[in-house]
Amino acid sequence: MGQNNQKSSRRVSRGPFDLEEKEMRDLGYKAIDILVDRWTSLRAQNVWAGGTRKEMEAIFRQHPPERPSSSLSVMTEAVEQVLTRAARIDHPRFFAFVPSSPTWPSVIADALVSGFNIFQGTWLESAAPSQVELVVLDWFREWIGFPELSGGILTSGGSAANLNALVVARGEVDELDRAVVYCSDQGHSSLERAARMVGIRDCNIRIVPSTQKYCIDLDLLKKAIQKDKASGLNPKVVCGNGGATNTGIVDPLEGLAEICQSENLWFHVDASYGGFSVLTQEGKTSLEGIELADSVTLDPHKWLFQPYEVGCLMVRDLQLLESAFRVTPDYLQDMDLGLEHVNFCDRGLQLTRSARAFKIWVSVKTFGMKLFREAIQNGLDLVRDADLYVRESDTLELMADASLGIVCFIVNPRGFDLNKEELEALNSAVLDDIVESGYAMISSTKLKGQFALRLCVMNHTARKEDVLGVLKTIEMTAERLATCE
């Protein structure tokens, strides 16, 4: 009788969203089976799947149910209907935009963080996760060559890191009417957006033209700074590319640092895409001068093979970062445990934040840095193979030298003598054909006003046959479409 009462008591004490232990385990095992099946069959799947807004509306536009359903059936339906109708960004032939191809331990680590429901805004509520973030940030600091008193914070991505950087760099708010920010025309759109968000007037955001090699023109930058000073404006920040999203090109960072030092400007390097290539000798050479920056943006969910979302802002003077964001309301007075106990809410926008460093820490401890270096070098090597293939092709034409995992080119079949409009139409048609086929995914951009195709190779599972196979498919598609027209 006593046992029955105890069991009855346990049932009554369950919350409205509690599942029975067996259902919890079944749901978890089913989720792992789904993920493992996806990962082990990824190469055989189509790279892209999607649909129109009208098609998605027809599937998903429903009123929320009033009654519960089986958790297993809901998850199965959700996976089949939702998660499979998206680009497979970690596919070995996904070469569009800037891919993410995480490691399996980092995926599981991310799931564990969600399951433990970690709040890592303050040390009091997350001592060990906060210490892990400090350790990971120290790794990053050493890799980019920042001094010991530097520090940073993990963010949702490069856009958030760039925003935080400009908050630190802008200085006193009452000077913003005259403050000027300088970016290359190859800079990421988040830099211009961040400048607006911190209060820089649109008319004071300078987009400096790039050279024929697509890096910022130092002479034009100097002239723009002098012109603004003569006009009574206050040049404030220069943003350099540590691997431009369009081409992978790295700006002359040492030259930018010299200008910023002589003019007393804040020097920010957006290395969201290319920054972790410093782990290879080739990347380190390309990014010489990054150690001279006042702040650097990095994205571990790109070339450090982590799942979304995790970006990073590193700042040379940690005190400036903390003074820009620290606020001490009464309801957080219990969080003041002394300066040695870091509250990460004092380093950025978020009070509520997840333990983003945990997955990085787990994956690095699992595989070791040698394998990470080799995986990054693999991307650099594959893009060089692509560059050589394009140069030797009768159908493809190089638009920019391969750099940090990116190569840009056009299809321009020999003997067809296509004008600019015809070339753009053909390249656009080739792009659409490749993506819709599901075999691979590439993207496009514009370089000096000309439409170009773009391959970005960052996936640690990509092989030479994947890259060359895609280029050969592009050639055949271009010749077929050009002949039909």
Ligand SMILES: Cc1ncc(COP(=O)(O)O)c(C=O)c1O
The other form holds:
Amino acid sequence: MGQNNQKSSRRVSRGPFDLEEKEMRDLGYKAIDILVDRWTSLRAQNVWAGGTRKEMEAIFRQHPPERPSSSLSVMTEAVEQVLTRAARIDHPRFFAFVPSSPTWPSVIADALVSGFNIFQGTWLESAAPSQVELVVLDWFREWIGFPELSGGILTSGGSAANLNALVVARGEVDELDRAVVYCSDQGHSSLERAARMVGIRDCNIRIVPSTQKYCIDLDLLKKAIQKDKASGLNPKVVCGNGGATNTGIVDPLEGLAEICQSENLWFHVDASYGGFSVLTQEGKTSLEGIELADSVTLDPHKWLFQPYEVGCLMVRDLQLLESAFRVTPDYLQDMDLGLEHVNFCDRGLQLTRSARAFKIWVSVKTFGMKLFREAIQNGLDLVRDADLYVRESDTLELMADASLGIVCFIVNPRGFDLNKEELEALNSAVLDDIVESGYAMISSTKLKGQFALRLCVMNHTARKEDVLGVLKTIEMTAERLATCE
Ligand SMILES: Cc1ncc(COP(=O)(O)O)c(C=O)c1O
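Now that we've seen the form predicted alone, could you pull up the form predicted together with the ligand?
To see the whole picture, the full complex is given below, headed by that same chain.
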């Protein structure tokens, strides 16, 4: 509890929403106590909690109250009722989708930003926070090997960064009817959505098949570009994967850069998932060629251990980013302090935006880069352990080589001789069983039409016994369920 708790209580100002100083402190200390209790007992808690719409409606459907209540009791009850009825994404055994496990200083930093209510759309209103964003972006620029004149912006996430990238890549809008965007069948759905949102016709969004290893097929891409050119279309943008969501695979980035250069196309790399692995030697090697892109999406709320929401778009030619977004209305004329004073509203959609770099800055300064590199390496090592375990198992079968932090496999117990439908039914029953048990959370996908279980290891608190414990539980569950059938 806070030491100022006993101070005499003052009212800080006279607005209708003011609380007594003591109540303010009590509420804040209580929030910290709740969070620290949650964090320190996370490993012992169930990974998943949820419920049906009907159950949630029954609990939460209420009219807003007319009269006030005690802030402490409202918050305590709201945490208990709302925040605990959700998956614990930062649990050491949350391996579903793309996990996120923030550091404590970044969580507190985000709360402080909220309390200071920083408006980081213009330099005039947020000089130091804007400078911190410039510095953090410059760290990212160096990590991905972009030249000095490039720059970017922090966004709400990878989807927003991909959308902003296509706004810049699209360029002039006059001939949009004929513009074509290419990505592999392993590209993230946000790319297709972004292409639609910037006005690319559905029939001009090319989903290029991937190879057996799930990388974009460069020959098929080249053929598609030639075919489109021959039929009078205007190939515009190629999107490569810097760690595909399904398998973690990285597309041949150097090959894509070469094609884009010779065909004069914009080369975007979606490295939302895998980008920060460049901080390790292994990741740097996997992502070779990222430095040749025209734009890159990164997602600090994934593998840079930041709380939601923070993504990032880096653009090689900063001028292009700013000319795509800058608008100068009369009522913002005061914000023009000269070009060196960056107004981040000139680099993306949002005018009102939070100081997202602050949490990154605080956590990096607290822990230092060595610990960040080790935490990313931990994920890479654990997935290698998982890959090895699956290869040696009599019950599990690898569906794709493990890449970055992802491994895809199925349960296929030896001696049961299951057909495709039976296999899919067994695998999805295993998935449901594991999730409902609360012990771990994993997810599934389809690879070339085949059902696959998928583990994504990104959490800095995950240990070898967590990953192997989950794989062993999956094996035992599969054998139990297969025997019951
Ligand atoms: C490769 C890739 N791109 C884009 C996204 C979307 O990012 P966000 O959820 O931050 O919008 C994801 C999310 O998992 C991803 O894995």
